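In structure tokens, the next block holds one chain alone, the form predicted alone.
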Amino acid sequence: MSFKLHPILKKDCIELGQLELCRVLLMNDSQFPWLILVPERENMTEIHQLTTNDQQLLIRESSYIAEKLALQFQADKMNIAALGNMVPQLHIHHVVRYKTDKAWPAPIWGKFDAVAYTDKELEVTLDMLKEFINSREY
């Protein structure tokens, strides 16, 4: 069985690219900076399901992507988290949040609407982003 995003991840994100373990995808919600991780293993709905070698690698992949954003975008604080509750595919969310942030200090899941990049934010966007998922330093 082949690894297969699931179809809701499919339709909100775009993808950016591949880690050692993890899928990037670029949540399409220009309000924040937000990217998420799907560890690439099929029927995985926890971090704990996964091998202690790939549990391990989550945690590199999952910091390296949390120092990169709130460096490239000058967080004032990194939300991470794998909810599921809507999809339940493993995936880890990673919002670049500041304190003049339309939500703060509350979390932002299900407090908006998303609002699709315009092709030119999406276009300065993935150049940004690409950058530091391909150099793969973590």
The other form holds:
There are 2 protein chains.
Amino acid sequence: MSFKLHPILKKDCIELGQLELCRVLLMNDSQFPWLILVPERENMTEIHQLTTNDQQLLIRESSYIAEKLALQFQADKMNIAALGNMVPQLHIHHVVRYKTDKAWPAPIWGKFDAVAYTDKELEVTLDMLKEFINSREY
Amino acid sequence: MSFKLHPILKKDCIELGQLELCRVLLMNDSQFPWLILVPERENMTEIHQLTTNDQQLLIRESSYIAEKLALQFQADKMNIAALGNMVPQLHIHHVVRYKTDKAWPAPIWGKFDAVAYTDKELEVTLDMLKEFINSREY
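Structure of the form predicted in complex with another copy of the chain (previous: the form predicted alone):
Whole complex next, starting from this chain.
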């Protein structure tokens, strides 16, 4: 398989692991707990271009990730979105939102420059997230 | 079933029809071709709260609607999102985007006040949309 992660996703994110369909990325922005799922299929830009089987895998993986994030981070709301106006490679955002976060109730995209995690923050966050990605109980 | 559409969705949208799981709404904003799917299940705020079966119906219906919209309106990109920061009832946006639209490449939510369709525009749009919702070939 010659799937390659888009260079912007590679630059902006930290790779966390892989589910059956998707590569799981952490957006390197400490302002919002924010994971991105990228179906490992070539030349996809829209969910509806995936096969029916891949679509069903996608919603299973997306819901697994969303539920785990919501619990782990005590989200007020999850924001799930396939936008891709800037980066065409199909990718699905999973963002933990709080009524107290700096963008609430607006969507977060394009609002604030990312604030990269410090090494210490990243260590804690990665430990937490890798555990539920590697457990794969979806 | 005592499912009731949230009053804000009722006020802002025009009901187009029903699929197996979702009610289909047209956002009354002539600036963007914009459909909203609302799973007819009570007290849902997140996709991951739906049963596995309902999740699979949802992605099937969502992809059907997205593909039809993309074709019919010759979209440059579809934006698909479950946000719900303002209206808690689970609903999934399906927005046709163009590189020439007034918000591109930013997301559209919370950016511009809606511009309601004129009666004439609405007639044309509804005719077009109802046809593919009532055909239900998904």
